[in-house]
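One chain comes next, on its own, written out as structure tokens in the form predicted alone.
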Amino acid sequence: MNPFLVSGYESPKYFCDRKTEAEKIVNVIENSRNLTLISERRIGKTSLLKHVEFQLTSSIIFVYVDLYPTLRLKDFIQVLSNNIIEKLEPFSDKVIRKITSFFAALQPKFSFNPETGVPGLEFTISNNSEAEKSVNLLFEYIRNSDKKIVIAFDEFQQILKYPEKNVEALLRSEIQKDNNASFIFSGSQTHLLISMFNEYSRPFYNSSQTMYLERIEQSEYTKFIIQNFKSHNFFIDDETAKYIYEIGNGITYNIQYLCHKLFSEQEKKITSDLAKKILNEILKENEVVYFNYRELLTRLQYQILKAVAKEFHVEKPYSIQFLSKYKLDSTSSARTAINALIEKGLLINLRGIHVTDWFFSLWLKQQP
């Protein structure tokens, strides 16, 4: 097996460090508060979550909902409730009826997955006001169960997409009201999730403790590229194992790709010549999808884009000095443009702007 895992997670051998982290979230949980996770894309806040819940002591139940492919409440509702009922209470006859008579008035439907035969919950919800009810009696359940239970929604600002227009103050409403379960609100776009939860006028201000996901140390993160690679024959130095954390900007995703594509070169001798080779494979395959996007972008947004590439990051991106160094457009139009590339998730604004996506930065900056 490949020790650098890309997607998943395995096992906490192939997870690194994270210790100060999952223990401050641990103790978040078993005190039942709230927690906002903030990071950079990519940097693992999923695979810290999976990791906190091998962490956790079989009485406290995880539920981990992901909301990104959710369009409306109507897929959240289905989404959080197949989830709940899966991990608190698994299948039976008995099951079932309990939850049939709980739900009458939605009028439940069970359906089972042809390929894995794991069983579905539907309900019947034809407008908004039966939205608003199934909301309210998921979360009556949830409260009802005996057991504590923390809730882990991943694309949390994926809601403000959602048509209704209550979704945050009904979600805060059911939400306040436990008192024996947790709630953990993690996404990539760091901004939408900031203004919801710090933003007076918005239903969950100061509704949550919050934590902001920094990179891990490089340090930490070579002895786990070395002891990795070691362990299964090859060799590599430190000041390799630096390097591959360099040219990866310390992002987890980025390292664990680059180390996984190495591992599978099968190449007993990792050395930085071979880790730039690589690299350069990985911006080599991904240029049709960077293309794709300059034919996406006005023409300057995508002079913006490989503006912030070539300075890596940019505290005054409306400064005289940086728009007239790229000869770009008015101050306001600037403004217009980077809101928009905000907004698309290709640029994020964590104490000033820098390109989302690493390697397209790399790409960018080789660009004319």
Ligand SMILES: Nc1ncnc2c1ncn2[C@@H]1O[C@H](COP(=O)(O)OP(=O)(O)OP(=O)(O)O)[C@@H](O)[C@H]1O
Given for the second form:
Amino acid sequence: MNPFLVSGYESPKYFCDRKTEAEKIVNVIENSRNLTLISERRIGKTSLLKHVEFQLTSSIIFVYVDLYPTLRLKDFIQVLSNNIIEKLEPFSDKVIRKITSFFAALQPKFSFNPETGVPGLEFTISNNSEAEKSVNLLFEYIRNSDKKIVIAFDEFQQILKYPEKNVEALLRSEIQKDNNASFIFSGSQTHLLISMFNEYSRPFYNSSQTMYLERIEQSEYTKFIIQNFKSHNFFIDDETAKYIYEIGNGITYNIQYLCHKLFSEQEKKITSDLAKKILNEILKENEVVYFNYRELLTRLQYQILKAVAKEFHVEKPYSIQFLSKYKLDSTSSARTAINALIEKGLLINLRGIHVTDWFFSLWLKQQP
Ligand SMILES: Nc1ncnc2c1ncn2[C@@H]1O[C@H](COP(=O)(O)OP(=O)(O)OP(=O)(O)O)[C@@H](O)[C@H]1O
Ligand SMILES: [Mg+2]
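Can you switch from the form predicted alone and show the form predicted in complex with the ligand instead?
And the full complex, kicking off with our chain again.
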């Protein structure tokens, strides 16, 4: 098996470092606090949550809820209720009776996926007040649990995109009532999460502590890379492992992907030249997607993206210095274009801006 995973979480064996971070999160959970987990894209937030789940004792129930596919409050209720019944209760007639009577007002319907064995639960929701009622009841159900519960909402900023306007306040008031459960809010659209939790006027203001997930340290990562290659009879030296970390820009996904590909080459001596060749192959393989982006953007948006890629990181994107260096338009149209690129997730705003996807950024840099 290729020891460098490029999706999902298997076990601590395939997981590099994150010792202190995992300990901190476990401490937050044990003390029933809430946590907001933010980072650049693809640093390893989702995997860290799974890693924490792996380490918790069985007396704590960890419910992971991926909000990415949800588009409205009804979807939120659906994924939350499915994840709760899957994790909270061993599926039995007794549980069905308990849930049916607890949620009686919402006429719950059970389903059972014969392939996965996963139970499902659906409520009858035909208007906003029924939706709110379901949220109230779901959180009450969580509060009634005998065991300590952690609810980890991944891609939490998604709730801001629902057409219903009151979701932020509705969830905040439910979360506030709970003093035995812990809530984790994680997501990849940092600017949205940061404003949600740090602006005074917002319902979630000051409701949880923030953890900014940094890159895995180079020394830890190189140890992990060397160890995994060596245990499969590959040869790699310290310099080459460092080189892989650098060309992946320290971003977990990039490094995993580079190593995954290098491993599958089955070339037993890993060299910097080989790593470079693999990097070029990755850029080539993604080129169709990159060209497609170019087609979807306005000329100014594309010019800005390229300019940012050439600079790596731009602290003051609206400064005359940056704009005139790349012969970009006036500050106001540049501002609109930059905001649109952030909204699309192509640029990320973290103490200045940079292109979210490092491989895309390398490719852009090579463009005329
Ligand atoms: N500590 C780690 N050791 C090894 N591989 C990891 C580690 N953390 C994450 N990964 C791998 O890196 C990739 C990206 O991780 P993950 O999806 O958890 O990041 P993310 O921050 O949630 O990304 P996104 O911003 O896209 O939501 C995955 O393929 C995952 O398997
Ligand atoms: Mg994620």
